[in-house]
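Single chain ahead, written as structure tokens, the form predicted on its own.
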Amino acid sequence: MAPVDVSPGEVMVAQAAREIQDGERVFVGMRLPLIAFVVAKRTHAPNAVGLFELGIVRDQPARELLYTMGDPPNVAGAVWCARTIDLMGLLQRGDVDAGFIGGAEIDRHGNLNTTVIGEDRTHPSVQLPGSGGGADIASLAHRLIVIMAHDRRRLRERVDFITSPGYGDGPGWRDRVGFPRGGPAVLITTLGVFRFVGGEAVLRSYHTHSSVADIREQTGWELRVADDVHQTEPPSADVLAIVREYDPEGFWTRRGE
């Protein structure tokens, strides 16, 4: 069993690592997915390959914790240091199995907003960074793994702006607008795990520090709950040791907060 002092970030890392399958090419990104890649490589997915949108491809994680994708440890030992357009080309050709992404807002159909908060596009209440490579990953990877904080301001009935498309307005939308593949497979939050069924998020598990009632209260749409909803499997002692070895101060996992 895992120790009782596991942070929500560590639970999310363990769950995110389970989503990476052996031999897959995965857009890793930063923060918690970065550590999930490390865990997967050292446990069940030794042949997974990590892609970083600035143009770096790695078959082994960087030995040191990364704070940006361009940190020297991420460049040293990479199997390919190319350009962003080269990595986007892999997406376009259908060569990317999965991609991690986050956002400021998400709706029940997995549409993500990282552009603006507020309906007034000219003078939004909050200006966000925009897409980066998020829209490309959401549009062209074979499946999308979403990981983000959980509260009613973020999990909304309708996002203010669709930066990275999920399932639009529901089943069949991606086919109608011409996406060749993909869509959100899972949403991992600080409270639980959702799977997408028929283009809509369904709660499959709640973390040890949460409950279905907590998640319902903090979700901005009418919550669908799986018949077999259960507690999220906590990280094992071995997985927790890997996480804490790689992020000893809890910089990304926010341990101790």
Contents of the next structure:
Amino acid sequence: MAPVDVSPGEVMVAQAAREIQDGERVFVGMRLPLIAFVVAKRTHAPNAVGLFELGIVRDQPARELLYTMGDPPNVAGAVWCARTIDLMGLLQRGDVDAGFIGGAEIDRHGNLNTTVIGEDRTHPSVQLPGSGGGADIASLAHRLIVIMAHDRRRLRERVDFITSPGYGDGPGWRDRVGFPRGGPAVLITTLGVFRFVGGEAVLRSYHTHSSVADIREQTGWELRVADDVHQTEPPSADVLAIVREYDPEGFWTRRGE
Amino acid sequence: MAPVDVSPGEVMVAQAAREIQDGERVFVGMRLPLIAFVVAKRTHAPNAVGLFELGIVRDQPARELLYTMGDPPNVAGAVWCARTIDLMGLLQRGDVDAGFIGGAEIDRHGNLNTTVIGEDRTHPSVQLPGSGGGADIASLAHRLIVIMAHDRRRLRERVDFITSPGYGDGPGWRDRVGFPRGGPAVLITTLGVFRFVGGEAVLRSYHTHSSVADIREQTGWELRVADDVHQTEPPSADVLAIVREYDPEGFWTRRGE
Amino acid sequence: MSIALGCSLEPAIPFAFVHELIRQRRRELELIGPISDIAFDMLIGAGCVRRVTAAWIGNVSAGLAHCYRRAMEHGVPNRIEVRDHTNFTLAQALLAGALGAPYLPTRTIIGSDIARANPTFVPSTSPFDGTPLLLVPAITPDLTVLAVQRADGDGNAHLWGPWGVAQEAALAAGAVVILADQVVARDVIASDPNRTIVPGTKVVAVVEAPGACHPSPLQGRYARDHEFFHEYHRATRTAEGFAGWLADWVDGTPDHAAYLARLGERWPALRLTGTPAAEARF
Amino acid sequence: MSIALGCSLEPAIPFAFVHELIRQRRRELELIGPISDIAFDMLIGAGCVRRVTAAWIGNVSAGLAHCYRRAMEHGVPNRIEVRDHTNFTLAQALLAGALGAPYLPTRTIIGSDIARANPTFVPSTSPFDGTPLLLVPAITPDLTVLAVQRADGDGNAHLWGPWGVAQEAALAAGAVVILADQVVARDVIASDPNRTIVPGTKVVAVVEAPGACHPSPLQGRYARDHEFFHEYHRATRTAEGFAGWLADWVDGTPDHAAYLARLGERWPALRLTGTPAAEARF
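Compare with the form predicted on its own: the form predicted together with the partner chain:
Whole complex next, starting from this chain.
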């Protein structure tokens, strides 16, 4: 049994850690993926390497919780501190196995919006921060792992602006527009886990605090559910211990609760 | 009066030094130009900055004679040691005032060959080393200073291969092919000094050991002579002292004598 | 006038320069920078900005950028033009500028709405294999402002920690201003020329400005003031709140020394001693 | 197989690797490198080479490259294909490879015969302003070989002194081999990650090879052996002379330790102690 007070953030971190395979080179990013990288390194993926788009490569996680990827503890003990374009070059070449991104909105084909709510880019109803490196990771990593808060306003039939492309309008689209590879492999939300099948999100598991019905209610497209849908494996006590040691205040893993 | 035992190399170095203006950023290169940079810095151009295409910027000359621009004394005490492309980027942007190059052959329009003697690139009669960065400097520096040994086989009506373009077939050619700027300003040979007027070399001075007649004899094109042709100013005793202190064995300045 | 800053991404943002731009009420600026972690937000809120060329504008550890939202959603204090980039396209645009190349060709974002929203990008195909490409035109800022650990009087500058797009931005610029935590003798710089991010030949001014990056960090010198970003986030939710914040922290401090003094005990507490790099002999 | 080496230009040329290629009589190599100061000449003379992609092939302080001349002028020991580059076009080709870009656009050599002699270049015009450009396609070596001062067991490598085109060549390559003057603990590398030229993720082998660059120099470790280049120049004027030189220095030495031993007193005399870089704290 998992501890009863597990937060959605902790369930997501545990699932995200499972997505990192040993030896992989992963664009880590910040927030929950950063902690997922720590968990993966200390459990099943000791040889994974973390890449940070501002120009850092780490084979060991930073010793302290990071608030941004450029915090001094993320440079101290790195094996490479270089330029953004060096890291992005590795990504465009195809030297990066997987990347994490999040977003404000996503559609069933895994297209993400982090730019603007509203139809007119120049007169937004909500101005979001923009791509950062997210659109690059979505364009060029071999495999994309998406992490999102889950509600109907976020999981939409169509997003207002495709910042980070997933599968566009479906199978074949990425080839057609000219991406060399990639696309979302998994969408981990606060409520469940989707895999992409034929360029479309299919629900594979619901977290302990959720259900298929809850998820259908909170999803803005007609939900597809896998035949073997099941409960998301909760984080083990060991994994929770790692998460809580690294983020003792719950700055990222209990954010907004 | 100049000392009697002045070598052609020393006359050329003194003249080359005069071509460097104070405060200029100069692609220095090796051999005689390197020593010209030392002379210029220690006489009239204390604020000149030397750029070396492998990735070095110096505001003070190296303390020892260099045999290649990558010798450790050329890095020690440099203000920037970077990548070749960083220096070449400055050059392409137009941030480099002047550059020195040499060659095996040159024509009256200042086009240089350092690639091959013979009509067929794939079956040369003499295989020369190639461009190095010479063609880049000739393409992109604001002003080109050329240094050459002078004989009829080198100063030719047409060169077999244009490695480093001068003025092509004459005025307007550089604009037409798309160079953003540049072209040879001066050609300093073992016998005299030419300036380029309307894209063509015009003899301006002959060294003490030479004459207009000698130069005509040793030039493979119909010589054009300036109205005010005169004797090249010999190196002063001060300049000679600098040259001989820096190159005491005459490795570069008395080469082949 | 176009100004690139915040080019190391989250660290080494020259906030002291940003504050001074605001104090002088500079107007019609075109800002260029990848992330800018509240620096661009401040300048937008203060009415200094006409256009922003950026990949991300917000508050990295706290959330959305309130001033940027007000400008875009309500035209307060003025409408601004945005040229959307990603970290990679901006790095490529500045690298093209540094190389003197007209553009760089890329496969990133070719299926993204960013490629359409930014009118400077040109779709193309590779003459080598016919595959689709996006051409990212060079960006050449009028001025690039870098904060570094140390520089000499000629502007030869050592920066360690993440370089982000700082070197390309400096080499692409018409002129560079250096904010040095320490101004040092030339020989300190020349003892380690591989550490130099930009040579003095590109630099028009060097300012000794200790703590110039607060609240962002500078590797080995001081930590990020996380709480300051959260305070800014809370204080600037409304235009009035932003005006108050500005009155306190920018217009209320005549210069950067006064700004640091206002931080009180908080500033020395951020100081880092760091660990020394292994010896390298030249 | 394509191999990039000599990527720091005149210094840090991995001659120990070159000698071993010759000892193993590797054939049909495609060499990539800007200057290569006698390294490519040896490999050509030994019959290891099918194609050379380079900006300059010779003996920097002594003159022409005799083996290269014999191959090109007389097909001895075999004809080779040459793809002429300049230092800048080669740097751009490798940078394109490192960036995963198909090509870089340039204005260098657009009026040079090099642009015509090398069939990989494609003339173009800028879609932004219609001006002429030359497109330099990416080069992605199968293998890049770097000599560095120190690396850890994973291949994270510190190089100081000129980087030339070494970083682009390493990042563009399918695989990298590191010849380290010293293999050090990971923490030495991680104490100064800005000094890292290539991360271990690109590296397939690390060899501790002290003196690997002789007769070229390695910054802070040993000087250039100028006289050795002159001896090579004199010795290799004829094919027979080259065969004798090879028998003495390469086939006559079973490995690099034996090569250094053959240098006798000459080798320790080249040792440098260097001067330390100013402290940087992370």
